[in-house]
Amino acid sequence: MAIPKAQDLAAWAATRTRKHLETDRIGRLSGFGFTKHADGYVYRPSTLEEAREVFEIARSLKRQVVLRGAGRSYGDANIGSECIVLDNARMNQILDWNPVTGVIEAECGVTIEDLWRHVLEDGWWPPVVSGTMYPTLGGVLAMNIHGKNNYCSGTFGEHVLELEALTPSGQILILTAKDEAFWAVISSAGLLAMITRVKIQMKKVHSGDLRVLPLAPANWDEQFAIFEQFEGIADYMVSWIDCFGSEKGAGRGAFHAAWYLDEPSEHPRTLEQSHQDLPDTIMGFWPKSMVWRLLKKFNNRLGMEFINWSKYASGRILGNGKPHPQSLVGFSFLLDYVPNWRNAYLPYGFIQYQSFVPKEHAKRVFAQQIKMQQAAGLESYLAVLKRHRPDKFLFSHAVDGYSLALDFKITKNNWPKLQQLCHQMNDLVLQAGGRFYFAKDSTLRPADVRAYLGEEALATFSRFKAQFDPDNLLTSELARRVKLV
């Protein structure tokens, strides 16, 4: 069903006197992994005042509200059954840009792609990016995303100079890092206030390329040794893990370190958008929009075991230890190389499970997680290892350690068994003092959340919830599942 455009304020105000919401606003929405769906009443305001009016409608009709950006959270953090869905996509104006200082001011619906396209030709780049360029700033900050440079640059929220947020009670908050609420609203999974405007410090760059060094570690020991080797000198680090590797090959994969480049030219060609745009075809003729159909044929245990082995074997032979240039977009947004790649997981979708473990326990915990998957016959088809540092945001997922992100295909019959596996992995992570990330979650239990966030953080959240959202309007299926509201 088509989602209608935002109406004018007079029409919206008239709905306050109605006993029911318009049925033509009903839309079935899902998280990015296609595993959770919910029907909601979708509103897409284009101004702050229209967003405020949505909250007024919700309060008058006693409906809860779910905040939604680009829908890139994998599970159920951006959907809510029978809720009003406040979609920020039309609040997408860049309000101010200073190419001298690198400070940009933008509305919540501006995407990471909008940011880099606006600033790169002036020699700037977003300080932290996720693996895809499509999330909106509202969602980016609600989840406080991290990237491949988290260990040295922190989360996105650490580069925010000022934000404006609209509370469900109608209050406008102007927050900076000096305010306690700044550290709570950012990371709160959209449960305290709607971030409407943000001012961010961009990263100065002199080239649109990075120098990338690929290596092919053969096991867990080599993986962690390489991360430690490059931690103090590389601008980015990331490693793919083959979850089908076992015994001496357990933990094998493909590691990449990357560095910013300096170019003497005042306006190097690499800063142009044409240099950054991802190609539409493979080998110059095969449309990438069709690649997911081929991936779908291999999207089973046997096929993915072969693909993972091939990727590792080719990495050992081709380019191992040989630096090469790669565009910022090409290196940063691997998830965007194949359009609609997630369709390869249809009809039942997939989940991503990401855990964050202190460095002294990470190798043991991640190795055990892979063994548990193999024993259950539920190997992750894609696994990514990253290095992290802690931060002081209220719902922080970060630790002084590492994260392992795991993609699991859902089939007609494996969901109960996969949930059990995830719960067992949760227990292992919590015993090691680890944490989790709401943007990636589909399986956390209420006790897991209380254990990793801690009673002090939850008490602080409750205090701000009572202050900013006394009618408990803001919710989500995730918040209901883990009993945050």
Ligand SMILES: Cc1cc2nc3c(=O)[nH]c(=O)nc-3n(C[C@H](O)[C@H](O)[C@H](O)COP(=O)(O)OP(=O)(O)OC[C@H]3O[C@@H](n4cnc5c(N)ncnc54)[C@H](O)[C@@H]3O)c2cc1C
Contents of the next structure:
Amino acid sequence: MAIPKAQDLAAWAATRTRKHLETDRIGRLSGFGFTKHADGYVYRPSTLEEAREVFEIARSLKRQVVLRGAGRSYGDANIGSECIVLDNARMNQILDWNPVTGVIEAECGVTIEDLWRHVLEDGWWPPVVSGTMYPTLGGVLAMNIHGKNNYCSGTFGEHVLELEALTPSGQILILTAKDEAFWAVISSAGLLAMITRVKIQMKKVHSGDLRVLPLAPANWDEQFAIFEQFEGIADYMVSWIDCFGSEKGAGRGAFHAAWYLDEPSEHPRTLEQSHQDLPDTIMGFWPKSMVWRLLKKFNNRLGMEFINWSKYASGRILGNGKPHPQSLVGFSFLLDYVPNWRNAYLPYGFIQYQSFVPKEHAKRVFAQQIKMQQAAGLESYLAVLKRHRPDKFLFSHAVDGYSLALDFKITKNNWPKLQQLCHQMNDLVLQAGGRFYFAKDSTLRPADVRAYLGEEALATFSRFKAQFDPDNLLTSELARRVKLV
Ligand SMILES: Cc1cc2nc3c(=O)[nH]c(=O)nc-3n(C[C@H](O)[C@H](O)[C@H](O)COP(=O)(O)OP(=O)(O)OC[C@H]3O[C@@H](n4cnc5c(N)ncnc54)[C@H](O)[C@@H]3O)c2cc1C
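For comparison with the form predicted on its own, please write out the form predicted together with the named molecule.
Shown next: the complete complex, the earlier chain at its head.
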């Protein structure tokens, strides 16, 4: 019997993998909120060529593909049932860094954490960051994230000088702001092409600390008055809202404005990583890894009403109106202080609901949203208010106004009622000319998406979809749910 040659065996092996996806690639994945799960075949290419091969396998096996970064989108944008999952994790090289110009070039799997760790000691900082440092550049640009400086610095996409993207049909796109496709690929929730490499302009900083001013607004009027007072003055603004506050206390919370420091602060080595690293303990003694277990005990209506009230009350007494220095990492990534905090929502998980409302209507709509939650007995346990500005990206979520992000715990029985509440809140937002954000969504209906994106944006999306992904390979559970593909 003739012994097969090595190259014949390799060709045979290649045809086998194309006929049958290997079952040991099957992984059960979920969004950050643990509410929706999907089984998919996970591939983690480490080069553009390998990524292209994954698209070829998908085409030959008639499987759809979902792109995935660090899985930090809350809902179902990063999962796809029965799909091939094309994961960024191993395309994680920083390719070039110029500490004089502050321009960095990196692959899609590089995270926000990798970025700041690479550039801060040279006096640079990512121009826009999310409330967590774990998202990858692919995910960051697919959603076009905003930070607490959205009203003055725009979205992450506005700081991209060039990007490279691989279309499912195998074409490599090099895009800059001069190209129409640049404005579509960024923000299109991973449905047009895989972003593989990005060149970004970092922001110059002279200190690793910010000057932070805490204030404790007592109601909605004070909240919005403070935002207006610091607009155009502060580099960052964010406020937490106590959703259990009612009547005169409705809208109370904890506002923070922050400024970059032009001169190095009293701490001479603030740009060093050791100054930035988050502490291992909370309040000096609680090991951080234990905190979510403690949080879980309070993670019910009564416990959260108490926590929200104590946060507001302590904010009125401690430090109110007194500026203090805080590290860039400490201020920016507050939620990363508590590892695995989302486990406190297990076993059923949680959703985040974030709506963006024009400034003329924001106070009325958000106050109404919270009244509706209280009437339904479904108060959000964590609510965050931010100021935004509009941008030109195709699936933009931002408006000249405010957003309110609301975390809702899922229990054994509350999903139908919670979904109904979210749909009612959607109606309010749409009537006010507001928008939504796919990174945070779990409840939008196809009609809601058509209403806020508009027919023109959807037609442009369909045109690019036909051009870059004619076989309709790229999808996600979100895209299927809201009928985007
Ligand atoms: C605690 C927390 C705080 C957050 N705070 C903020 C905030 O302040 N502001 C904000 O804007 N967002 C915030 N987010 C949301 C988060 O920044 C976004 O969901 C971001 O997209 C997550 O990136 P990821 O790498 O985890 O991507 P994933 O969640 O895995 O994927 C997100 C989307 O990107 C697509 N995608 C992934 N890789 C690629 C690629 N290479 N090319 C093209 N598409 C791709 C996926 O298909 C999916 O549609 C927060 C999330 C958490 C968990």
